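Presented below, as structure tokens, is a lone chain in the form predicted on its own.
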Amino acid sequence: MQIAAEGAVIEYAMAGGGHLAALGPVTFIIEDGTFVSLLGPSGCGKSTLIRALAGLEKPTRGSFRIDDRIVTSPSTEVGVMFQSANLIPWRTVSENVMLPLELAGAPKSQRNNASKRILEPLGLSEYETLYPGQLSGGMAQRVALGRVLIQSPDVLLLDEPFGALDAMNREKISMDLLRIWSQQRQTLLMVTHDVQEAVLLSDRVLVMSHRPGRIIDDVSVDLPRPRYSEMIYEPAFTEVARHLRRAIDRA
């Protein structure tokens, strides 16, 4: 599915009167199938961008699309992460993958073979009846990952995911997400701070101002695919990221 911003604009308003202007206008389209990261400053509506296009905020002015639907509200084509893992502590690992099938109606049967087959390739099989207490911050996030995949979304928005993460499990983790996609396919839009990251995962790159945020750069990464991790020492991965770096200076 392409996802898109059309001269898109939020501003709220404030206690003592006037609007804060929080985002845009921002228009950009992102094509099916595409992974695409967001970087630019703390607090230039990065956040404020995925909760628009995941229908949980309105525009003040223009609009955001999943292809050809205007966003009002959530979707279950779109599935949604954001950095805190917020797994339900009396559920199990399997239990909370699988919590949006059983909330839609789905079979038993069903959501216990999904959940197999989403744990498999997140390196969770084994701790599928575990709660999370007992799990590292590395697999409470690939819980959570899971509970977005098992949805099948046409659409992942990704609000920093791994950023309360070690530098070993952020890259494990990020190398697993990329596997997955590649398999997948799903128009993916992913929020970090992290310009290698960025440049390791993605198709192309968009780079927002200080609020309210804009797009000032659309950098496409030409590295060639499957990705692996040692890529990040190479002329052509650490020219885009030098590019990248002098874009957000220049925000």
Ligand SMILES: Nc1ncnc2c1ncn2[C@@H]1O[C@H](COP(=O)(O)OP(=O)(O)O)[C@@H](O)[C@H]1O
The other form holds:
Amino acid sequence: MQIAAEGAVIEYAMAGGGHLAALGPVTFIIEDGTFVSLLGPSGCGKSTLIRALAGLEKPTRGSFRIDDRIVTSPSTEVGVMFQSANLIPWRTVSENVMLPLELAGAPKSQRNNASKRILEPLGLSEYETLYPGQLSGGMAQRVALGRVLIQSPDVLLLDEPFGALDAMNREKISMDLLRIWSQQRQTLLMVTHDVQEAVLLSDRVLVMSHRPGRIIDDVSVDLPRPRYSEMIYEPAFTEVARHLRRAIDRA
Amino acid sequence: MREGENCERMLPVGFCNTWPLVMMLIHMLAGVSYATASISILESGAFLIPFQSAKKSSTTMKADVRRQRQKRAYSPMLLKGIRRLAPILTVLIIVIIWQGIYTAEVYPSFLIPSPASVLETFVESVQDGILLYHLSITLQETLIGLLIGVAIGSSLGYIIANVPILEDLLSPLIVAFQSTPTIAYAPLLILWFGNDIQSKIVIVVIIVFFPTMMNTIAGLRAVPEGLRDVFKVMKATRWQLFTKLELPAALAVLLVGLKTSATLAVIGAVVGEFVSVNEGLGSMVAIARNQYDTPLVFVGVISLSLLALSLYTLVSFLEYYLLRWRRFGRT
Ligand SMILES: Nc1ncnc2c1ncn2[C@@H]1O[C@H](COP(=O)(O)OP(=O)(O)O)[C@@H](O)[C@H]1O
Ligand SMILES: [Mg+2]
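Return one more block: the form predicted in complex with the named molecule, after the form predicted on its own shown previously.
In what comes next, the whole complex appears, and the chain from above leads the way.
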């Protein structure tokens, strides 16, 4: 599926009257099955953009599109992952992962099978019966990822999904994400503040300006796939990373 | 005791009935605080585990879980045993002091009867069915009132949490109503709803309703926006949002409040039974007091605190079971 924004602007009403321009205008098209990262200074409207594409915010002007559908409300074809895992504390790992199927009214046996199938490649099979309070940050984000993947979305919107993790965990889980994505080829838009991560995972990187965020750079990453962690030492990699670094500093 | 008689002649009946009432209240409060203290000790111990592990950001998942398993294995069994026995020990000490006061004849026996005579009266009142009869009346009033009060309180709380204007409109009324002592309007309720259990149920409902409503509102407000977003992006219906997110989230706060509500409900029923002496343990105590049957007063008071304590324990177990995830901390 294709993700697109056409002259989209989002403004928030301020307490004292008046408006705060949080985003835009932005215009872009993300082609079906591509992995795109979004970089930008904090407060520039990255989360606002993700939330709007997820159908949680409405554009003041312009529009957001997923394929031919103008986004006005959430859709089960779109999976969203937030910076915090947002797991339901009274549900076990598998009960959390099954939630989307439960809401869709899938029978219990089907939910159980799907949960097992999802948890296995995420390395969570052993932890099915634990409660979120018992999980480390990395595990919690894996569960959150599993919960998004179980509804087999065609579009993945990830808002700094691994931002709260330490470097080790972060690299492991992002490589897991890359492996899953390369098998299923969803259209994926991921917000990150890590230039190396953006380059290593993506087909294309968008850079946003200060608030109200506009797209100020659009860089294709022509590194071969499959990608692997050591690629960060290759000249082609460093060149793209340096270019992005400069773009962000100008933002 | 002439003063008491004077009092009864000169002042309205309800007023004279206040002294056992005050004693009762003090007793019940002591019972509640004791129960709260012992339970909160248990809880605080259990709460330590998730807190310690949640703060740590471990490098590997397996190590994290292993560490937690060990932590649970370390739990000091002996200490737990002592804690469980402690309440019994307290009761034993109180009985010994009581017997001491009786033997030393500090107070005449019609003020403080011997533990043996209280026990005897207890056995008698069980045998002739009086105690169980009155107990069943008070229990009925308490449980029915509790049920209705929780139902009304939580529904109204849910509505108010979703329609903020209602809160502004209703809060002065509710707060004024709530801060008026129950005893003040109890006679009015008895006038309106009669001498039977209905009026006492109404009193219990009024007492229980307010904390339940406040807890429901607090519980709903405590639902993190992030969790609501998760349900929204999964296209949950309004009903699913209610049953799968709001209700369980509110339940956590509600159950904690229900523990105190359960004991408050007993107080409410007894207040009613004192104001309109008819049936129930409170009335039994009031009648026994008028006849200077002090052992029966003791039996009534002890039965009442046992009733309150049982209800409290019941709700605690319910909470322990329903909120078992809490023992593993929060996200
Ligand atoms: N619900 C809201 N109401 C008002 N202002 C908001 C709201 N959400 C975000 N903003 C503002 O919009 C801007 C962009 O926010 P956000 O999208 O969260 O930035 P980013 O994710 O890039 O750090 C910020 O200035 C923020 O304060
Ligand atoms: Mg953000």
